[in-house]
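The form predicted alone is given below as one chain in structure tokens.
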Amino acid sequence: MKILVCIKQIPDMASKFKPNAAGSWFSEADLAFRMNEYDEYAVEEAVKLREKDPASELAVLSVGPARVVEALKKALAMGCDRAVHVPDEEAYRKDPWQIASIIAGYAKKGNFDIIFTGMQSQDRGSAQIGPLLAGMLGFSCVTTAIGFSLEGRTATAKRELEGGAKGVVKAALPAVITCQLGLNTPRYPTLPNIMKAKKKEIAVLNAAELSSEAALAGTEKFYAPVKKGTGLVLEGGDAAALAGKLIDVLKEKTTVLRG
């Protein structure tokens, strides 16, 4: 079986973001980067599947600037067999259609049986890469998986639905599975595995040779949210007293009750 897992490197979500000079995306200055959290679950699930079948092959792929090699090395240390880096310093400008097209360009040559991705990236949050990729390849697609098993050429996945409901679906391989938080417990790369990862292959491919699709959507503006005033909490158990306090606040601080 041939398995592919797709990952993205994103800024640490605890970072303080600010627009870049063009105002088109966030500035990368002073940001720390890490593997997208959803993708960590995808890597873990792919590695678990790889471990059940020693004859299988697991590749990890990432599209992005030179810094994404660090995320690829982590995936290799977690258990992936080899990595593929598609260098693209302008990847952040590309929409999901373009990124999925690049991945599909590689996947078509690899004859993969199953592809794992994170449900979405934490920075852009479109949740479109997996479904678009499946459509381009003609694969089955299961999204937001919180449970996964494989029997022969049939995948069974538990999905997270709206309102806390769960659904169980079966999909024939080849398939794309997008992974939700809680699907598993991503392993921490041990020092021996980190050392082994240094000897594993990281192939470099040209993005233009995989796809030259034009964008279907673009980011016009990126800006920090406007700072708002603090809220006021009125405490007390008596409704009449609270209503009186609210009227006083409205009179003093707003024009709602001024006539």
Contents of the next structure:
Amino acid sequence: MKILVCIKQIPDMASKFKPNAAGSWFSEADLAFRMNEYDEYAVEEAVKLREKDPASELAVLSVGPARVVEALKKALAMGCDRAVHVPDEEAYRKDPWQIASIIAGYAKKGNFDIIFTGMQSQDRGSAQIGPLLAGMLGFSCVTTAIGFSLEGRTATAKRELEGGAKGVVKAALPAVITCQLGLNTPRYPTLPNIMKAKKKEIAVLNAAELSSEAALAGTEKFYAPVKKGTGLVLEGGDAAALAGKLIDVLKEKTTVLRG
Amino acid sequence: MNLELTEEQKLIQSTARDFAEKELAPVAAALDRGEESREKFLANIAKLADLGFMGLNIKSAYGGAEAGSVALSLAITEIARACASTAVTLAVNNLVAEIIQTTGTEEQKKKHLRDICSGAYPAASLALTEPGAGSDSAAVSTLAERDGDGWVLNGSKIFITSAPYAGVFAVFAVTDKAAPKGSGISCFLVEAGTPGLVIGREEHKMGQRASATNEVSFENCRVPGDALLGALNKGFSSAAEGLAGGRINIGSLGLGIGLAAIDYATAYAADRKQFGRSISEFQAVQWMIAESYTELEAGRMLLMNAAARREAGKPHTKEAAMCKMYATEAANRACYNAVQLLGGYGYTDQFPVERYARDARVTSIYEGTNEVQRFIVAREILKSL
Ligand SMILES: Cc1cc2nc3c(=O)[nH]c(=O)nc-3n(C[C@H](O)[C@H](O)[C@H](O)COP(=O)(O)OP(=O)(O)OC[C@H]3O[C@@H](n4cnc5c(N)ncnc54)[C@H](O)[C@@H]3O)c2cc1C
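Same protein, the form predicted in complex with the partner chain this time rather than the form predicted alone?
Full complex below, order starting with the chain above.
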């Protein structure tokens, strides 16, 4: 089994965002970066699968500036076997089509059976990389997985649907699975594994050699919304109904009520 | 000159921060008030051991992470931001482990380091201070007398961190009564449960209340010959290297508390309105914020310098004393400012800054009072003239 997990590094979402000089994206100065939350679920799921089958191999890939090496090292420390870095100091200028094309350029030579990605990135939030990648590679695709298992060459995934409903789908490998909050609890990398990950391979590949696709959509302008309170007020109905709604919100949007 | 952390150091820092935010911060106040159990406290310590935080600077052959002194300092700071009691436990465990690593025999390392690193020992204790030997630690009077091929210990220790749940104690005792002061002292590894090792009463403290601090006494406590750690009668000088590391640990711990306090108070000040505007618009408030962050940043630089020197194997006695003294005092001032910035609310337990202020207070006292640090710094400077 060959497994690939694709990750992105995103700014700490509690930061204060300012537009960059061109006004087309946010300025990275003064921001602290970390692994995209949904990608942590993807790494965890991939590592769990990797651990079940000692003969399998798990690679982690990221397209982005030099700083993403830290996120790659975290994924290695969590249990990925090797990493692929496609350096691009201005990756934010690329649209999802271009990023997916670069990943596909790498993945089509890799004979992967399964590819995990986050459901979306916390900063751009396009949620397109997984489905585009599946299309380009001719893989089956399951989005927003909150449960995952594999039997032979068939993946079974629980999916989150609109309005809180859940569905179960089966997909034949090779497949792309995009991961949603609730799928798992990502492990902390242990300190010995962080140190041992220094010895794992990080291959550096050239973006231009993987894909020369032009952008299909451009980002014109970035603006930060005015700060407002983060509260949510539940109204209407009797106390029991409101309590039910509150429980649903807590289950859907937070981890407090997950086992 | 390179002031950048390595990627591994950044990852250890962010792992410690994530763990502290998710696992420690939610229970720290309740642990402080005794509303959460000691089991909960020790469960978090065990999780930290699983992640490799108890042997941060210990060789991997003995179960450690081999991550270095800089990473240890960063980790303690991040843990202390959320829970100082957890941070001091971690600091002392690492201190005892490092002393065993530098002075222990192969058997002692195999036996005790693995158990400290893995969490098989819930904690490790350093038993130096006595009622009659605080700052004047060379005045210890606990006696270790030869008995066949072993030793018999008698005497009492006070203020021993983690004593009720420590798996092993590094105990300093006099082995040569005739020797000049400070030179007839040896260190022994006494295992929990050894007959004659008595864990006495637990202190009711001003802060860091989740961490136990106890009297410990030795009543004809017999230990085998191989319990001797390091050279006979050289216990003090051989532990000195480890104790310098202990000072960096406590400076790092102070820094974490100070940052937690001023971060909280600054956010509060930005929000709080009086006289029709945010109090952060008043210059008096801005100066408190500016001074605290500047001092804590200076403390951080002193810590990083001392830790980097230690990691590189360079002399660092002076630097360790300097950073311990400066960072813990900067932290105490930051906590003072933080309570001030919250006004009356800061004085209540509805807000965390009163806990930070109480937790920070002891950092200028233990691991050598800051007066002691000052004479170490002066001694190191004057001896080079
Ligand atoms: C919470 C807590 C945890 C502790 N954990 C441990 C532990 O795990 N293991 C351990 O061995 N010890 C531990 N200690 C003990 C701690 O290290 C001592 O309390 C400390 O070294 C000071 O000793 P003392 O309390 O006897 O004070 P004293 O030495 O009596 O000092 C009183 C005051 O006199 C000042 N003073 C003393 N001598 C001089 C001098 N020559 N010049 C100028 N000023 C001087 C001191 O700086 C201080 O201000 C702990 C203490 C506390 C409170």
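Numbering follows the first chain given and starts at 1. Nothing here was measured: the structure is a model prediction, and the numbers come from that model. Note that the rigid core is defined as the largest set of C-alphas that superpose within 1.5 Å between two forms.
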For this session: Establish whether a shift of 2 Å or more occurs at the C-alpha of M13 between the two forms, with the two forms superposed on the rigid core.
Result: no
Problem set entry | Threshold 2 Å Cα movement between the two forms at A239, rigid core reference | yes
Problem set entry | Core-referenced Cα shift (Å), V249, between the two forms | 32.6
